[in-house]
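Okay, so here's just one chain, in structure tokens, the form predicted alone.
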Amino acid sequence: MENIAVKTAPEVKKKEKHPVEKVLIICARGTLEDVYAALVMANGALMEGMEAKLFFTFFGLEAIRKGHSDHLHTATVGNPAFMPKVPTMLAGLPGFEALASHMMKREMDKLDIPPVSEFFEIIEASGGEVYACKLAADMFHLKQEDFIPEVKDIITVGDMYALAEGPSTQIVFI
């Protein structure tokens, strides 16, 4: 008898498990790259299927308060990266940050990335959670119901390292 080679279906790639099981993402800028560089970030997790929890805190308190987080602007002063080609001092021209964020906001809606409340109804349906800082809240004079109904809790930094519990978890820090 002929020995016959048998061959297999080529082997399926397990997904891998990551070393990170969950993210901490605290954002304390409040300009529109700096919001969605967290919610990308957080999104990303999610669909790994990693835990994610946002913290925002002092200026990032502008993005998860009612009727703010869609008219964020782009920081163009003092943002080298931005236009590189474009002096600073044009940059603090009156209304080139409102045209920054315009072009910004019109190439992301090119890419079909949504808007930033858009953004984060997904995060929250997706298991995702978001906090506002009690210090900064508190320095701001600002309180629960003055927050995106997605935010979960205004809680204490203390309350936020708890949410970080567990060797497989990363802070990120934006």
Contents of the next structure:
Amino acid sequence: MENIAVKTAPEVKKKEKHPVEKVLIICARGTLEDVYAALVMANGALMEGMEAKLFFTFFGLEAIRKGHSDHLHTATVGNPAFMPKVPTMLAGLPGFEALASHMMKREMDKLDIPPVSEFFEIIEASGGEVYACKLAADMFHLKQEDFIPEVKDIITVGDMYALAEGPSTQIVFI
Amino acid sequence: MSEVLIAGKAVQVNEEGYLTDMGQWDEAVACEIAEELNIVLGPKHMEVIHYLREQCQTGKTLNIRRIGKSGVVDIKSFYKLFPGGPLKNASRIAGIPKPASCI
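So that was the form predicted alone. Now I'd like the form predicted together with the partner chain, please.
Zooming out: every chain and molecule, the one shown earlier first.
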């Protein structure tokens, strides 16, 4: 009887809030929109007072390579949501992807979205951490000096999970 | 929206504690809101707060990039001055609406 009384007490019914305290964002893709998704989410987390860690792997490494960060493209072929009225054959013409990517970057700049390299500077200054995947770096023959200065370390998958330590962490895979 | 007493002054706030009329703001109100957020305001805080209010009055959307380029404060210091969500907390202390930017 006593147990039932405890269960129905109004203070037990009240929902406790458990806000996310940390995000670990894994970016395995190197297209403009995927990299920006990772950056916007990491920056957004920091702005909300959360911790944010970024882990780049496979083609995502393109985003953190010196001299490559600001030259990411969006796919115009195999991307049905991109200009749906443009035939795939046309979207595959030389220069089309570069032009489309350039136009997208111009629109982003109008909204005060920083270029990728500047976004990494902002995230680092805000306390965010950026890591590269060891396996992918080995595969692409990349070393620490090949990456932008914001990359803190090249780490294993085990180290990556250690970054997610804590009861209120969310892992996001892009 | 409700009316609350901050620093001995009746002000209108929304459900998240942001002032709904930035004209009801003064530095004493700022200090009391800051105290609630465990921040003790110094001259640098005030400089940033006045900058945010100026920007808000001109109708500009505030975001972290613009603040970093303002020349008033760099991003690292901004996070140190207003820990736990800098633009959100600074806006609340400045008596301006919650920033509606994703950047």
